[in-house]
Each structure stands twice: as C-alpha cells, then as structure tokens.
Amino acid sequence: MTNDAIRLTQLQDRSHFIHPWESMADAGKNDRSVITRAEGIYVYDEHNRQLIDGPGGMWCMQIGYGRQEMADAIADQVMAMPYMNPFALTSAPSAQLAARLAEKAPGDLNHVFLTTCGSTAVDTALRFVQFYNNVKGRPHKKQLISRADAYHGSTYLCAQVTGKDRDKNWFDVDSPNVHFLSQVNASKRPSGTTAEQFCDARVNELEQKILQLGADNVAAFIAEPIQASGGVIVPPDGYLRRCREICRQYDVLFIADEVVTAFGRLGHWFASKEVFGIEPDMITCAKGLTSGYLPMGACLISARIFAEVSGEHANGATFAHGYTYSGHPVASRAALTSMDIIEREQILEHVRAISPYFQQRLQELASIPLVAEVRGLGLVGCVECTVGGAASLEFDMDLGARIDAHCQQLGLMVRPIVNKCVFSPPLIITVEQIDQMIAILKQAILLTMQDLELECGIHIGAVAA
C-alpha cells in the first residue's frame, strides 16, 4: 500500500468503523495495522511485514491462509447459487453439510441448525431449550446453569449466560434465570486443596445449584469443554463426565459449547467425547468450521430429545425461530471445502502429533520471572503474566499491550485478553513455526521486563538460565 492509502484506510477506519470490543475513551483514535494480505500462518501490514498469526484470527484459522481451494469452491457456488430462502427451500451445499457435522458428531447429535456465527448458534441452543420445555409442557423448567469467566456470545441470551464480568457491566444482560458456578481453573484452588479436591467441590457445587434451584426448574448447563476467551481455562480430569452424569440424573440438558474447541483445535473434529468423554445434547460451533473463510455455525441437537417435541410429540408447535442467512450455500460449501481439506491432509493426525510439542515450548516461559503461569490443550495455549503487589486491572491491561506490541514489532501477533497471551495457531503449524513463535514471545516478555525497570522502577527479577 502506498502511504497516502494507508493514511485513507486508518481515517476511514477511525472515523466510522466501530470495532468489537471498542474503548469508547479511544474511539477516533488508534490508527490500527492495516492487514493487506495472508498466506499459510502468515498475515502482512501495510508495511508489508510478515507477521505469525498467534491467535489463528479469532480461534478460527484451521487450514491456513491464500488456499486456492477454498477461493474456486466458493466463486463456483456463487456463480451456480449464491442464495437460498432457507424458510421454504433447500440447496445441495446445505443439506450435504447438515449431514456431514451430524456424521461427525458424537453420540445421537444428528439434527443440525446452521447459523450464522457462534453467537447465533448458542443462541440457537437457549431458544431451543426454551421452546423444548414449553412444548413438553414444562414451562417452569427455564434457570439455567453456567461458570465464572465462561464466554458465550454476544447476542442477548449469550450475554446472560456469559460469566466475564466486565464483557456485561454496561448491558442490561443479568436475568433471574442464569446461575453462575465458581471458576475451575485448578491452579488457583485454595491453599492445600488437593486438584482432585478441587474437582470434588466443583462438580458438588453443580449438583447443589441444582438442588436449590430444584431440578424441575433447571433446564440446561452451558460450558466450553475450554473456556477459551475466559483464558484457556482446562477444566480438572473428569469434570465434565461428571457434571454430564449429573445433569442426566437430574432431567437438565448439557449444552457443550464447541465454538472453539471443534474442527481440530484439540485434534478431532469434535473434542466433548473424543478429549473429555461426554456426549452432550446439544453442541454448538462455529470459528473453525469454515476456517474462517466465511461466517457461519452450528447447533447440533441429539436425536432424544428432537423426537420428544416433533412428530406425534410436537403439540402443534412451529419452532419459530431462524435467520435469512441459515444455511447459507456459499458458506456450507465453504465449510465442506475445509472439512475436505482437514481430512485429505490428515490435519487433525498433525495436530495431535505436534500438540504436545506446542505445549512443551509454552511451558519453557514459565521461567520467566514476569510469567504467573502457563496452561493450555492441543493447539490451544494462555501465557499469563503479572508483577506481585503491583496488580491492577490497569497495570494489567498496560502489561498486556507492552507484550502485544513487542510481539507486533519482533513479527508475532498475539491476542492479549488483559494480562494474558492467548495462542491458537492455525493447525498447520510446524515445529519450525512453533519454535519461531515461542522465541519471538520470550523475547517480547523479557523486551517487557526491561521497560518495567526502566519506565516504573520495577525489578522483577532474573531469568533462570
């Protein structure tokens, strides 16, 4: 881009689009890099300096960038049909999609919305929850049951059933029907309380909220098998098999929220069964499975409790619920074109084989005095970093962007969730890469360390040889 491109693109940008997550204080005011172009696991600024994507776009970029299958198989289905009313019609792409994630899904989860994004697909699946209870005639059978620092969406029901506090203090999200668990990152359990402790106490606090509420009121349990946005939190061995047995003894849907985890992040198409031993009822998705070519998601929903409201069940009811985009044909072509890709190259075999190498590298910073703690599964990994007695929410945000912008300036991007560097490179990754990105990273948190001392006269210490 020439320079006087470059200036017209920032002022665009500054001057109308309004960004996810924009600081109202600095709306108008940052002049953002301007992304030109991507290969592999590789983005360009407008500078044309390369960058590794460390956090795979938004958890999303599975089969890397500039893959020429992907750009002729979406071009072919918009010149054959670019759309569809989905209200009263079909269209092959769609239709061959549905039946495709309901081959790949675990247990009997076989019938499939297709949305829009993962906001629409876990709204898809609150909606669902609602409409199933009303149909069965149970319409007292509505709380709902999530975790502390769980992300969930954007759209209204998703915000109620998000746990980050400060993603909701300006929406009027809080409703008397979600419930919200205590965080189940182990690592932060209370002083001599074992992990499996631990685990006791937080599949026990599920099965309390339960009681209390009275299982005749409790619909569903939302949760990511990681909560990815919340800072890849890994939940203890078992949790989730076992608040799963809970919520069937107890008449309550699992909703296993999959919109990152699914489509290789963990090495299989879906990580509920496969990684954590759980069939849910419903499973939603997204981000991966269009490697982010085009937006789209899922709601898969188990064959049960589909049949307990249609047919002779369906008390007459419409399931009134649906967006002009559902099965979009370009995109569900775009997400059979990497589901192709996935499964020719046998990439979920490489994530699982380089998965444990991604993690060993992670836990080389650990090292680093800066570093608090380093936690991650599969292609997926968090490096939190902090300064003791020096924490704020302030100081933390600052930390984190000093990283992110060393990381920028050394050719990594990195996505810092306050304090915390999340990772979730695009599944092509090769150890090479992965050693090109670790090293970039340490040197970014130690660029860091050394502004602390120079600029606020904190001495944090040495870094182990």
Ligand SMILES: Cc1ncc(COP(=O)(O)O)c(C=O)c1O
The other form holds:
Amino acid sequence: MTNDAIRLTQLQDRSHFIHPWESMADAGKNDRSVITRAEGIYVYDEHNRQLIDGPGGMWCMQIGYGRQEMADAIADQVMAMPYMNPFALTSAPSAQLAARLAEKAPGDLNHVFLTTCGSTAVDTALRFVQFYNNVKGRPHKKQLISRADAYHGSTYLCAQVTGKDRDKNWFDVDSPNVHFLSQVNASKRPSGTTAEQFCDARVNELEQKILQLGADNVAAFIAEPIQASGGVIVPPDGYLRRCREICRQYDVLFIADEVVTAFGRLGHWFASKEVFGIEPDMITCAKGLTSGYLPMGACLISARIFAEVSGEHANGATFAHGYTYSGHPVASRAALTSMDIIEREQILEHVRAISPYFQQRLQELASIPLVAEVRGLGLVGCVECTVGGAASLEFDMDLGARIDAHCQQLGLMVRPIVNKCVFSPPLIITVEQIDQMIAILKQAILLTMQDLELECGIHIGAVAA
Ligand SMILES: Cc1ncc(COP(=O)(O)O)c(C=O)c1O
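Condition change, the form predicted on its own to the form predicted together with this ligand:
Below is the whole assembly, all chains and molecules, this chain first.
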C-alpha cells in the first residue's frame, strides 16, 4: 500500500466505520492498524510489519491465511451459483454441509439450521427453545439459565443471556426470563474450599435455581464449554457432565455454545462429547466453521427434540425463523473446503499433539510477578495480570492493552481483555512459532512492568532468572 492509500483508508475508517465494541469517547480519534495481507499464522500491517496472529482473527482462523484452495473453491462456487433462495430451494453445498455437520456432531444432533454468524446461531437456538415449548403446549416453560461471564453474541436475545456485566452497561437487556449462575473458575474459589467442593456447589446452584423457578418453567440452560471472551474459564472436572444430567432430570434443554470450541480449537470437531463427555440437545457453532474465510454459523438440533415438534407433532406450526443467507452456497462451500483441509492435513491430530506444549510454555509465564494466573485448554490460553494491592483498581484495567502495545512492536498480536491477554492462534501453529510467540509475550510483559515502574512508580517485584 502506498502512504496515500494508507492515509485514505485510515481517514475513511475513522470517519465512517463503526467498529464492534467502539469506545464512543474515542470514536474517530485514532488511526487503526491496517492489515494488508496475511499468510499462514502471520498478518502484515501497513508498514509491512509481520505479526503473529495470536487471537487467530477472532478465534476463527483455524487453517491459516492464504489458502489457494479456499480461494479456488469460493471463486468456483461464485461462478457456478452464488446464491439460492433457502426458503424455497436448496443447493448441493448447503445440503452437503448440513449432512457433514450432522455426521461430525455428537449423539443425535442431526438437524442443522445454517446461519450467518455465531450470534444468529445462538439466536436460532433460543428461538427454537421458545417455539419448541409453545408447540408442545407448555407456554410457561420459558425461563433461561446462563452464567456470569458468559458471552453468547450481540443480537438482542444473545445479549440477554450474556453474563458480562461490562457489556450490558448502557443497554436495556435485563430480562425477567433470564437467570445467571455464578462463574465457574475454580482457582477463584473461596479460600478453604477444595476444587471438588467448588464444583459441587456450582452444580448444586444450577439444580437449586431450577427448583426455585420450578422445573415446569425452565426451558434451557446455555453454556460455553470454555467461557472464551469471559476470560478463558475452563470449568472444573465433571461440572458440565453433571449439569447435563441435571438438565435431563428436570427436562431442561442443554445448549452448548461451541462458537469458539468447535472445529478443532480443543482438538476435535466438537468439544462437547470428546472433551467434556456430554451430548447436548443443541450445539451452536460458527467462527472456525469456515476458518473465518466467509461469515457463517450453525445451530445443531437433536433428532429427539426436532421430532417432538415436527411431523404428526407439529400442531400446524411453522418454524418462522430464518435468514436470506441461511445455508449460503458460497459460505457452505468455504466451510466444506475448510473441513476438507482440516481432515487431509490431520489438523485435529496436530492440535491434540501440540496443545500440551502450548499450555506448558504459557504456564512458564506464571512466574513473572505481574502475572496472576495462566489458564487454558487446547489451543486457547489466557494470561491474567495484576499489579496487586490497592493500585489494581487503577492500573489493572488497561494492563492487557499495555502488553498488547508492546507485543505489536515486537511482532505479536494478542487479544487484550481488561487485564488479560487471550490467545487462540491458528491451529497450524508449530513448536517453533509457539516459542517465538512466548518469547515476545514474555518480553512485552517485562517491558510493561518496566513502564509501570518508570511512569507510575509501581514496583511489582523481581523476575526470577
Ligand atoms: C461463545 C460465543 N458465542 C457467540 C458468539 C457470537 O458470535 P459472532 O460474533 O459470530 O456473532 C461468540 C463470539 O465471540 C462467542 O464467543
């Protein structure tokens, strides 16, 4: 890009492009980096600086950038047939994708509603829950249970079941039909309790909430297997399995929101069964479905619940829900091609083999005084930092952004979330690239400590050699 082209892009961006989670006080004030090209696990900014894509786009870049095969498949589909009306017709890529997702999904999750992104996948699941209980003649069974720190998307319904308080400020999304359970990070449990006791308490909390609301009134429990943007919270062992059992016991549908965890992030097509031992009633997914090459999501529905409201049980109802772009043929073709690549290159096997190394290298950072906790699973990781003590309130807020700024100078992008740096690199990352990533991250954290000392007079402690 020429300097003029860069300046024009940044001007157009500042003047017109409202970004997700736009900080309104700063809107239009700052130039953003312009990503001009990408290859493998690297993106390149306007100065042609190479950056490791630590967050893998937004948790979506599975197969890596610059795949000719993806470009060819997408172009081929555009020329053959770029659009079909899904309300009346079908196309081979759309039907093939639905069948392939059904084949990969656990249990009897055989019915697939193709959507445009993760939010519309979750919205579809929540609307189906409502529809299901209405068709079954249980109009009172509508209460939804979610959890603190959950993120489920940005449509109105998704925002209602999202449990991140900061994201709710300034919106009217509180709903009398949605109830939140406590967060499930066992390392933040009350002192004097064991991880097992903590898990018991959290499972018990779900059961008590169902009993308190009345099982006849509770429609569904929605949970991310790992709470991703809530700060990579991995639940205690057995938690999800036991919650699944409770939902079954009280006839409450279990929605696993696998928008982040599906398509290899934890080494399997879906994490619910293979990693956590559960067969949900519904799974929502998106992101890695097309490896981020085109927008798409999906809501998978079990044959059992689908049968209960279809055919002779349909009660004359139409599931009046859908999108102009449901099952978009080009996005479907992108998803099929990405899945072909994952299979052919044995990327799931690669993730399972390399994840322990990724987690171990991240854990090494825990000895740095600024680092409070390192956690993760598969190819998802989080480094949580704190200055500690009374200064935390003032300085923890932008620790992630401070570290990210240094990382970018050194050749790495991270996803800063308040005082956390979150990672979900492209699944094709190698041992050498993990080493490169950790070395940069470590240096960036040390430089941040230095800044805090020089600029703010905060001494956090010496780093062990
Ligand atoms: C667990 C989860 N659900 C839903 C969504 C919403 O997906 P999208 O941004 O594609 O609408 C996200 C996005 O990060 C997510 O992490």
